[in-house]
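Only one chain is included here, represented as structure tokens and corresponding to the form predicted on its own.
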Amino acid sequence: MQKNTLAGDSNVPEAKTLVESAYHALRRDIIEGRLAPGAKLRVEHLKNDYGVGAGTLREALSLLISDALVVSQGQRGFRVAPVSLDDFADITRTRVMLECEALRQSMAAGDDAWEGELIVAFHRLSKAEERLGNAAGEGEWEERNKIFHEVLIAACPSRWIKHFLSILYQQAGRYRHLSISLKPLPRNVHTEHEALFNAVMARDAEKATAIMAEHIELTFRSIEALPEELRQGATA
């Protein structure tokens, strides 16, 4: 039987690992829609699905509350946080404002080492985009896309802008998954990333930030373009 308490120093690393494992599994299932927006998260049921004890699962759910992916209902337990077009519009506007400014500052401060990291991140993302058509490729693409966007703004000197952007990127994850999996609008994400990469490498801040804004806004427009019945299902 797995140990889920923190009683005793020898159990602390194991318990922490179990919490982190449950947290990442739950987070993935929420972002990828296997746990639907608004769904009730029954600890007694989920502990068997995720192979951990009730205490461990509650700790993982508490971490997801901090991520705004789960909401607590007091004595009534936990639910997956709801989503809506209004919410995503707010996320999108704020992300465009902050990420374009962070990119501008990063391009001004970035050195040769930053450029080298960006070249590697773009190469790895491009390889993942070649495999994006199969189901196994989406998880790989999501991780490499996240790294690419992080490296783009890595040279920005403001840690607070980068902190807030990490939250916004995470909150956009469920919507981004719908955009990639359902493809409501024709788009070539590799071409978008390539144009952004080339503008950044050319140190053309105006062009790069314009491409970045369009790239982020396209995901919102793709969710907005979903048929009404699918949109209602996605934002229930």
Second form
2 protein chains.
Amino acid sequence: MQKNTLAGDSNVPEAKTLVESAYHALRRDIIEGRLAPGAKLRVEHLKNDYGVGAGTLREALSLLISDALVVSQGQRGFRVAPVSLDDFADITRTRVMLECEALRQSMAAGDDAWEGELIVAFHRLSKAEERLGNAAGEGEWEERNKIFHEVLIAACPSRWIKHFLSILYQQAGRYRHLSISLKPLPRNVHTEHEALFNAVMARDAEKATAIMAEHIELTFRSIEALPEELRQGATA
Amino acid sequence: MQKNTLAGDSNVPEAKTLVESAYHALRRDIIEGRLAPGAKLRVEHLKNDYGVGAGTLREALSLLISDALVVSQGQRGFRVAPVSLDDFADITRTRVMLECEALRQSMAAGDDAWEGELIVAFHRLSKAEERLGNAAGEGEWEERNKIFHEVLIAACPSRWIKHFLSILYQQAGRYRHLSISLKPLPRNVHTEHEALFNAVMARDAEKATAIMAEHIELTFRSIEALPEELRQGATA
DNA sequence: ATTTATTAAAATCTCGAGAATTTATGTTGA
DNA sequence: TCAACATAAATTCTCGAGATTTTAATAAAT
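Write the structure block of the form predicted in complex with the DNA for the protein whose form predicted on its own appears above.
The complete assembly is shown below, putting the previous chain first.
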């Protein structure tokens, strides 16, 4: 199981080592907001919470710097990466650019097998979206939505674009989590996904990228209106 | 001195901690080819070479994963990231896309102060290029070339694009080093830089991005012809 | 009252040794 | 000769304790 490779860590977070398990646990806690933006990450305290030694935890934190979820500062330890509206806007714009380019390339290169995978991914996502009201189906939808977006660009030959996109997707997911408690999604995401799916299957690159851009920007706009909570990266 | 921040580590590699100094030393040795692509990085052996403890070295290696210069694999230790012609081609294409976009945005947003910095950077680079025949001036040119490219896109407001570009620039530099011993640059780099500079100062975005794209692709084509050395990431 | 200096506490950073896993080696059997 | 298995070596992974540095608290001085 290749890890920390450009290919992407889209697979199961099966941890073969304590460093990896601490890495995954910390990443989840940051993305899901249990560790507040800007919060200080004291090794002495956290090593108890995650049940590992100090050195092991430090290594896990170093790994999280790759994802830009943690920042370190000379002799002053680690902190959760701060958040800001500007940052989220930047993430959104950059994601639109890269994801549209990746989608174009993927549609140009994708063969029948790819189409098959896409159909499966869309079907699984649709099923999850039907029962999205249930509280239990939340994590399920999250996972399948991620896979759907990954499969959409899977046929893009550029490993680097996909690598950067996986980072940005993770970042965007963090912002969504930080705001999901306040504002439930009022849009009909399924309709957007369906339109995107149809345009891709019809190999209409213009239409597909336009929908994709709108789709990404909507997740930004639906959140834009809740500033105070995450302005300047609360120094918790 | 903020480190490991999106803002970029373009400043002096002044190390405030042993981890950082080991990180910088290792990075240099990988980029300059002293640690061969694909080579195994045995902690027990390397901790002597770099004069640090095992845990410290592991942490430095974890940091290098952010730069995609090191890969780790479950319970099987660290390796220098492999290289391939495909990868270099991918890096080049992605860089062209991002750097042209960044340049467009930078030209649109850059004010007088930015123009001033650009003039300084270009002048310093030109001076270094005059005495480029000298063996001593090699590292000097390298540094100033990097700064010139950084200043060109400095006014681009997207921190993420600049972050990704700094990674790609580093990667490209590695490929250049891996091949520089075989093929000295036959092109007149200064002429390219001058044309680029003039187009930017004239605020001609079309022309500037065209030159930039050609400029980046040339560093790829001048290297393309030396495969055997770096195919498939020599398992040294 | 604000600033400066001194002291104490807390946290980070660092190291070397021990446990678990992988890799290499050598032996036995078909 | 080759394959499968057991043993040995090497390496990775992990932990807890000690040295440095930062941060906070307290007291003195302008």
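Residue numbers count along the first chain shown, from 1. All figures in this text were calculated on a predicted structure; none of them were measured in a lab. Each form is matched to the other, and the largest set of C-alpha atoms that superpose within 1.5 Å is called the rigid core.
With the core held fixed, the Cα of E143 is displaced between the two forms by 2 Å or more. The two forms, fitted on the rigid core, differ between the two forms by 2 Å or more at the CA of K127.
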